[in-house]
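Next up: just one chain, as structure tokens, the form predicted alone.
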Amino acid sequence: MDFIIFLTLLLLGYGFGTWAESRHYKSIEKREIQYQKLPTIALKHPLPQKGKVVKVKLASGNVVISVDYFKRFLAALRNIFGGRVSAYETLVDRARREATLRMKESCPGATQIINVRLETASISKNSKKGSVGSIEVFAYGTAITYR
């Protein structure tokens, strides 16, 4: 009976996790097209622009994304055998892209965002070493608006 419950949770985690991840990637891709003309760079100095600076502000975006049960199971297996934990790679990719988009959305009308930085943190569900419950990514930079 315990094995059936475990297998059911595993299959549900896989199904819903794949569906949610697919929907999130579609949302990210759609919004990235919308903001593709807003330069977002790690340089400390702005790109050359014509016009006068009319506004400078801190732009930031934050996201916390959770790991589904199936990916957690796959990562635990990978920890036993070693190697890349590809189950978490998509999680980190989605979190970075989403935080960057939220940063861009926080400064409507900006011409460019400079000095962009990304901070990451792992939020563990319990105190076990290597256990990941969620990942947080905070993106921030300086938004500059030219006239």
Second form
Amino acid sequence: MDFIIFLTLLLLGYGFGTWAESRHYKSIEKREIQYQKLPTIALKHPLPQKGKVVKVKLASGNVVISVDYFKRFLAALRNIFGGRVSAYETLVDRARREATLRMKESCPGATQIINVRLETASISKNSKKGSVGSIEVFAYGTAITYR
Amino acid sequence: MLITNIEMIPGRKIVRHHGLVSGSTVRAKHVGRDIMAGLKNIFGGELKGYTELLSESRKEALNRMREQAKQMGANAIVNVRFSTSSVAAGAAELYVYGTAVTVQ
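After the form predicted alone, can we look at the form predicted in complex with its partner chain?
Complete assembly follows, chain above in first position.
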């Protein structure tokens, strides 16, 4: 009985997880093209730009993403053999890109975003286990508008 | 109140420094959100409840910092940094700090 529940969860996780991930990636890629022209840099000084500064604002975006049951199982297997845990690599990649996009979306009309910082925190119900159940990525920077 | 995370305010000149200001909140998630998160742990995907909770908490911390700067008579905060730490299981502290300054 336990085995059936486990298999069902695994299948559900695989099905929904794969579907959600591909949908999320499609949406990320679409929006990244939209914001391609907005310079987002980690430098502390603004890029040379003509015009006067009209607005300065702290731009920020955050997202909490959870990994699905199937991937968690894969990662647990990886813990035995070692090596790249690609299941978690896509998770953090998605979270970082989404947070950066939300930061860009939070300041419409900005000319550039400088000194961008990304902060990652792992959120899990029982932190004793130290499992990366879900992660939070917070992106912030200074949005400058020139005119 | 102008807030940036660089050492200056572009296009303005800093005339006075007031010192460090900070704000913090400790938040715990509530049970309803925990149950939803438990479900999402099977299917994967974004935990919208947590995203909102954390962004609201950060806003609150920012507001507290802003209040402190206002009391000092500053009109801008530069070099702002955020930090997150988990105090206990199920609770997180969101801390924000920066330097209060007066700009022209």
